[in-house]
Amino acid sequence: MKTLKRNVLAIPFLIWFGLLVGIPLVYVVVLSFMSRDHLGNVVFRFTLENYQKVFDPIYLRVFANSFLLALLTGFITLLIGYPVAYITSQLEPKKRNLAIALFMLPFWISSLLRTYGWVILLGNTGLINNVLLALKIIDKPIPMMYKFSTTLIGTVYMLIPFMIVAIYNSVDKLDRSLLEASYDLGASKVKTFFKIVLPLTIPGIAGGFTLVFTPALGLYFISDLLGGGQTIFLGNLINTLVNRGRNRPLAAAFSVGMILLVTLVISIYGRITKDKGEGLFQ
């Protein structure tokens, strides 16, 4: 009875989790083992054919493309976001609050509109090419659209606020007395950073990487607009199978594969960062 009273506040969360996460997840898993008829309607007949198709070399390449995009997005946002978050944490309170507000400002604008902004910038008739042509630096427009690198730029831009905020929260909670003690003992700023700051902010790095890696696998509209469908990713494939291919069981199988991929990567990354963090303190 006492345990129930202590956990009573968690009951609404558990109900919400079960209704909005648990039931849809179970539905997707069950659907992935179903079949479909020639009209694309779901037939409740058990089959493993959907998962057999997942391991087709063509579809495995889609998994590889998505994994590479998410991995590069995570590393690039980390390289850019860590210095930004660290410098922000050193600012005066008023300037720090302003900087955080600027980081959050993109969330007030539709992701689709922000992606179209890159189309306006990078297109053959876009702002960059028009400026370069006007300055006579180039004779004809530089093709910058519909490439893997363009999709990567858009994904990094879209998700970097998650990395900055996650790392900032970790850096902001650092015990400043540890840094002062390190300086008093003769350690340089570089050594203090690698021996104290970096190990203590590994949870923030792991959290930021997770927040970036996971959505990077499924932001299909970015690759549609900036990549032009030249490189197929998991999000694009699932969207196409549902809306055009009328093959929801196969789309569900790929969704399960995406979930397993995210779970596996997060588990491996979490273990590595834990071991690294413990090693740095020894």
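For clarity, a rigid core is taken as the largest C-alpha set superposing within 1.5 Å between two forms. Here the structure is a predicted model, which means the values were calculated and not measured. Residue numbers count along the first chain shown, from 1. First, how it differs from the form predicted together with its partner chain.
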Second form
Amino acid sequence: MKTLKRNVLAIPFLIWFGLLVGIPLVYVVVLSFMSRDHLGNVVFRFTLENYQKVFDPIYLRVFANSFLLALLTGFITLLIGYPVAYITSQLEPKKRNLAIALFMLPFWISSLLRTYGWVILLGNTGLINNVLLALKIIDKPIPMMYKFSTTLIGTVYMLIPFMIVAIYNSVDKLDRSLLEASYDLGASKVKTFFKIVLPLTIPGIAGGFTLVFTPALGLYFISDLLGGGQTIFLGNLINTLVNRGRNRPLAAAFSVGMILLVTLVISIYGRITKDKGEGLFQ
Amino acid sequence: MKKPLLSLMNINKYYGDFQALKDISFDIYQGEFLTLLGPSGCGKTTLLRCIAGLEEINSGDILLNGQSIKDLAPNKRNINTVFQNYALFPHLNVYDNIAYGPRVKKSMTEEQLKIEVQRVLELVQMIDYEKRMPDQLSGGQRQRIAIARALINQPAILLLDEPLGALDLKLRKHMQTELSQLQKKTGTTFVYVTHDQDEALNMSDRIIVIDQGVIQQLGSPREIYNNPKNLFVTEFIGDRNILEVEVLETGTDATKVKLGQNELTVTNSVESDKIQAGGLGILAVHKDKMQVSCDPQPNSIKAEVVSVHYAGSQIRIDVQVADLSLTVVEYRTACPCKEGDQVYLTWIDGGAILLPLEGQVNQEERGLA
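After the form predicted alone, can we look at the form predicted together with its partner chain?
Zooming out: every chain and molecule, the one shown earlier first.
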């Protein structure tokens, strides 16, 4: 009876989900097997040509670039985010809430505007260069824009709140008496961290990594604005293929590739958190 | 005189303005089972955490074998704790949990460790459980592993913070016996925290009764039970009728008091010399050491029966004397009385004590648990 009621209540969600996720997804998959005519219009003729192109070494480079960017973004946000989350969880409640509010504050401003903020900061006539020039520390501007690392700075900045929040939740749930038991049994604070805190917060780390990795793979405006198109990422490629190349079937094939990559990462995450009884998808 | 293993000297502990421990001093001797007993919030757990090093003391000193340990971090003290919720590491199996202490201190080789883990598992009767994860164990089993994990370090003192609190009554009784056997077998000094007087009376060599951060009484279970030194201990330990009486006449062996219209002679107890004639005193009588008679008896209290309850093997009789309510618990009754009957209450020798009245504190203020 109860399950029936629950199933009935799930109907609106299923309709919503089907309309907004299911149908577009099927559409993309179908599209990826279609051909196009010389004008760029989609023709309903089955082909594997798009997927052959995906495996072209030039395009595989794009996959590699994106994968590397997402991976590095994940690691850097983890290295910065873990200590931040850990220290935050140790604060007294008032300061802790303030800190969390500050992490969330950037979300109130358009991410596009925030990315332009980095241009103002890092550009050749940007704030950092101007200050360094005025202080006569350098005599010509340091080129900081339009590099792989510039894009990386942008994605790290954009996605780090997700990492902090995910790890914070995990650290916050940690039973303090476990730490006390560890000290009591003779472990120093450092040993306690590596033997107790870190292993018990792996679900948080994995969750944060997934939350950061997935969008990092597809973000394209950051690499457009900060990377200047010097390195091509999946997001840029798909964007270009749809808006300028008029090759939607190929764009769809890349999208399917990206979806598979994301699915892989999420399934690894699912594995890590399966036995721990916590995680984002339970 | 025996040298103390652990000496607490004038320990004071504050949380902001709140003083959790007030000038606590006592000694613990090698091999004894000492219990800190008191209602919740009395400071007993705080005291235990101070000994473990998990809380800093504001003043005073703690000496272990004559050496001050008050500035040592918990991992540098040869003292281990069994936590109230056991605090087993959920990501480690039983073996790795027990091996944790020796491993972080690098005090044993892996071969020695194997033998030692077996030894402590045998002590707590948990052989063959090495590979289990903590969440695959029952409450009682976790309890044993927590004890094994502490004992493998061969601590000078084992601290136990209400370790039986989470177990059901039957298991609790069983674990009481097991714990005291374990303590005797290993010869380890136990400091045990509980709010349960039965546990304390059953297992301890000595009991320290604490209330409001102050030691109320320190003594053997028998002393604490039979001769409570003040009103708090009298109310907290045992089940007594506590009656305010007028003191008529003091003497060396006995004191004459007046309860309602009854004049009674009470044999003097430890604190009776502080009583003054003409003042007020507290007469405390164990409910199960009173008897109900249908006919007048010498040195008895005339009372009216309010109600009679049969509770299995025992009978509870509620009576009224003037404006005071009393309860008598009997196992065999000499007087089958009913509501409204006139009866005469006596107590068996040693069943009553007489204390001076400390008018300033009352039961509500203490917030008895």
